[in-house]
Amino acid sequence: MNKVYDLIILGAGPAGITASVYAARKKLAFLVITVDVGGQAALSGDIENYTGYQFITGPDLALKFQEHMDSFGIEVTMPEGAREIVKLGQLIKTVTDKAEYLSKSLIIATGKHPRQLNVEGEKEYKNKGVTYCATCDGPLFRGKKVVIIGGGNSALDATLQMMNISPEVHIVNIASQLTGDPVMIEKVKSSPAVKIWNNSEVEKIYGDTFVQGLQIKQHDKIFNLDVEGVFIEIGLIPNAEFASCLEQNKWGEIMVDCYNKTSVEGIFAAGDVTNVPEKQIIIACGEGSKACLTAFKYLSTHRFLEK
């Protein structure tokens, strides 16, 4: 831990991609560290609305990202996961699951991770029928009826990449009406193969070795869906909780100003970890170049003690 870094940045999504491009371009010494690359935005499926790219896919799209990192040569330590972080004095001391490091300043982009519908079988089919990426395994239940839990974005563009290889596919939304993209919604309403549960909620999920199908109450009525996938699109939760020293909002949101500044100072915040409005790949980015300018500045800025 002798070594100390201009800049760390957590995370290696969008933002964070983005952040050490333009960290690599202000010649900063820094280090990224992150338990994967490309994020939310990996998980993604068609993609139709980031600029310069009329169609793209979520995977596709991270790896530009990380090409365009990699040709920095930009040092990475993957997997890694921060597990505290600590002002000391000038510097900031970061923990991980692995080693403790040193900085100047800190950016923040760690993003977030699907939120969970704690209900009976969710837990004991996870990777058995019940997953949190239609990207990710979705091609596994190719000719299988499926469910998909939610009414957003998130839902919707799973939707819409299963009602392409599943005969059946239910949404089962626990609002009145579907909160989505009206694109997306339009291109869902449409399909025959899709029907829409508004105003349900999941009961439990059942099944024998693998999910058979799930309960849900729709009007204090019980309905059981023979579904052999189970995709649970409900929402996303920060990636924030190593990050306690920092003012967050009742969702846990990292709170940030309009320069990606933290209630601390020296670091920064950027992406969907934080309480910037809509959660969205190009704003992320768009944050990640913010918040590594706004560092930037603060490094010129402040003259730091030799250790």
The other form holds:
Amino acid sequence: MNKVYDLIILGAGPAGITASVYAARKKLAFLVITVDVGGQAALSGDIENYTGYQFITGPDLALKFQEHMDSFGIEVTMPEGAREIVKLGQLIKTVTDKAEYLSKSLIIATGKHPRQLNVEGEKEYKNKGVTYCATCDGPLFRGKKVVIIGGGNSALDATLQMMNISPEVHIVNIASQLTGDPVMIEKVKSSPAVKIWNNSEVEKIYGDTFVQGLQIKQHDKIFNLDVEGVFIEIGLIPNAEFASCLEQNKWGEIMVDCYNKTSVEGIFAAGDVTNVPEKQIIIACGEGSKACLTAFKYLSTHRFLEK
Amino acid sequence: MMEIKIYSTPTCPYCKMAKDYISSKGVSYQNIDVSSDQTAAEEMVKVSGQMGVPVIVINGQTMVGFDKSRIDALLEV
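Having looked at the form predicted alone, could you now put up the form predicted together with the partner chain?
Next comes the full complex, and the chain you just saw is listed first.
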């Protein structure tokens, strides 16, 4: 733990990767610590709203990001997750599941992870029909009936992916209507394979070795859906448990100002892990670049970069 | 001679990471695309007892997901 980095970036999704590209161009001595590369972007289906690409898949865009990062020969340690951050005078100590690091500044860009449904059978059938990654596991359910839980863009994304390869796709939505982008809702509603259950709650997931069905409740009536796949897309939880020393909002997002400064000097945050309005790939990228520029100014004004 | 099979889908980022990692070790593997081959998909479910990708089989040892340290351990044997 002798080396002191100018900057450590936690996470390598759109925000973390963009921050790393800016840091490389500023020639900072920095390190990226991450559990994966691409983050949630790599798990997205079709992307049609990232400027410059009329159409690109999540994995392809994540690959482009990675290639951009790799072109600078950036030091990345992976898979490694942060456990705690501590301010030590002017330095910041980052404790991970593998080691401890010291840096003069820190950017947290650790994103979010899928929220669990917390119903009977969910844990038991995880990877046995229950999945949180339609992009990864969707093709395994080709020709099988499936259910998507949720009503927002992630749920619609999963539906769009499954409705072309599955004979029956149910959407179980707790709200009175779907809340995603109108373009996606139109596409979903036009498919004869899709059946939408609004105002519905999941009671339990059941089966034998693998999932055989799902029980739901709609207006106090119980229905059993005969499905082999359950895709859970009900929102996301910020990966910020390790950052309890920073001010967070009631959803556990790290509070940042418009310069990406957190409540602790020298620690910045960017992307979906923060309270930035709207969680979008293009926004996360912009936030990552902004966080790095602010970190650079912080390092310069504190004369941290002078040898 | 190492025998390595990777059951994967083309869209799964962890599959790609696993394949890249194994390639970087200079070892060759057989890629099995379970999204286009139904028989292979059933075989994967049988060997791993679950439906998540990637499933990596190194010399008969099965692992689910991309676990770098486990791959390292199995490649060293």
